[in-house]
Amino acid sequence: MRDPDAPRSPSSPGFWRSPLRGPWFTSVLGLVLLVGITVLFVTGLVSYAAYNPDLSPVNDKTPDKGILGFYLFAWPTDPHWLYRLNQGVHVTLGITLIPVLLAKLWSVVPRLFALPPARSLAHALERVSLLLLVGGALFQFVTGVLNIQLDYVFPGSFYTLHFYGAWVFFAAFVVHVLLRMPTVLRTLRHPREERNDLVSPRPAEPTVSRRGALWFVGGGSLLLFATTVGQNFDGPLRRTALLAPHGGADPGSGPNGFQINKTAAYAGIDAAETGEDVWRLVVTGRTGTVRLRRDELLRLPQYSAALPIACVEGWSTSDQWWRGVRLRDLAALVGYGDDPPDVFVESLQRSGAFREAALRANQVADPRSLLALYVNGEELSLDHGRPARIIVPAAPGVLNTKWVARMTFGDL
């Protein structure tokens, strides 16, 4: 039976009765998020830099960055697993933190309804930062999860929305941390002495301790971690990635039996146009244009490299053995010797993002950067980019263009 004296307004202190809410519970969750969200922000910026967004408009899905692009740099090719590690951490950690984030938001719900809206300038800043923090957190996590699971379901570019959303969210996060950190540290040092507006004046009977609640949150995070992290590995571990779009068994068997981002059917590739008698690679540069059949490419010096495929959605493969012609050797065919330039690569692909991509000179010059014709000792399958695809160490998967039709070397 409802207590007739119970407050009916969410702005009333006694409305929120959970005995779990309090400065200690909120502070512990806050410290976990302080570390986790900082890592997410940094790995997100690093992931964006990996696309070489200031190299060519086709690589840049976030135009007009202004001063927000101050940190961009030429993306390296060493270590060759760099992007695989970065994006695996970014996506896996983001999903793992969801229970912590939800628990943290639940723990501070009373503050969203507190009146008056501002008691002082510092309090006003804290309230604004809290509203931006809550809205930004929900936006970033929801859009990130939807992009991983459903692949570009947004009315605008996911890259643009996630990029600018990250800066707004992290700015609010920094302000909130600066304002609340003294209280957090004081609470953790003297947990029994600290009380604030999160503690209900008329708490309900407890059904679980605060430490038990933290164990529950941690268990949820551990479960999400265990059902996501496997997408970064091949074999049995991938089957544990129940919540990841590229979890489960590897597709097919044999040398081409590893994960695929876009199938040939999705990209609108007609198998007839990739045949030996039809397909030609057009290479343009300083000295003109050459057209190469596949058999002519096979007569050029062939090199091998063990490199993974790693995508922005967080999934990756282990190292696959690729064999083909070095990009630097193709640059030499059109007038570039020891100092190969940037290259603009175009695909036969008809639908989907990144039909075109640009690679920096350092990526072209790396001896492991190939126009691959074989993988794991067998010709590329159509889904893996036959008749030829780009493979570059440490590059995001979408820059490893499949079904290559044209390569233009020189200033972009």
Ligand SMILES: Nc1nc2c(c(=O)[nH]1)N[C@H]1C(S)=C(S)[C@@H](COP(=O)(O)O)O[C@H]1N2
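Right, the form predicted alone is done, so what does the form predicted together with the ligand look like?
The text that comes after this line covers the one chain and nothing more.
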């Protein structure tokens, strides 16, 4: 019930009356976010490193990153589920934390309206950092969710926005944690004594306890988790991922019945160009260029590997059985015997950011890295990249180029 005497301006302390607000409620939510956001930041940076952006300009989604890419490292191929785990954690955790973030913002909302805007220089600086913090948090969560839900609303620029946004946000986050940690620790040690400006001077009657409110927030998180996490698995579990664009729907059955990201129709691939008498794989390297027909590829030694597809959007498949020619054997055909170099892979697809990708020498050398022609015992379907696609252990899905037309070996 609205009190007729209540102050009308959200900047007056009596305006905000929920008895839930106070240092304890904010501290508990803050601690959850401290852990969660740190994991999001680390898995986000790791995910970016997995693209091998320092290898080739075609892999580099943020060419102006400058020193922000200081930490990049050579992405390994072991364990083969590494990217699947990293990105599953990043996306699932990000979605799960949304209710916690909203509750945290709600818990400090009186502060956002506090007047005067600045009492001192230090206070002014703190409020600017809060602006970056709140703006940064909303920006990171909104861009992340839009990217997975709307399927590339910002073609190409998502990586740039999300990557730079992460650094700005995390810097403000670190400042905030340092400033607030003493209060959090005091509050958790003496929950009853601590009082601050978040506690309403004229609280309304409680309708729920602070613990009850936390359970409510946790329940929201659990619900989001339960309706998202299934997109990391095949079979019936995937259908529980009601909130994930790559869950829910049935990807079909049979050997090729697993998640498809971009269909051949979407990528503008005409089945005719993949036909036996038309398609040629063009492989270039130290000793020149060879052109291989499908039947010639099939006469090379064939190998199998059980590997997942794991997309930056956070969905993944369980291991599928891929079969085809080793990348290092293709390198050997054009003059690289024992230690194969990097490779630049191009698709039949004529346009689009994902028509080409570069793989690092360690990825080419791994005996499980294949130019696959078969999956789960059947020819690749057109949507999964017929006649041939790249599959590399632990690599992000975007490096698993479909409808491969050309491979150029050599140090990039």
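Keep in mind the model is a prediction, meaning the values are calculated, not measured. Numbering follows the first chain given and starts at 1. Rigid core (definition): largest C-alpha set, two forms, superposition within 1.5 Å.
Q) Once everything's superposed on the core, is P57 shifted 2 Å or more at the Cα between these two forms? A) It does not, since the P57 C-alpha is displaced less than 2 Å between these two forms after the core fit.
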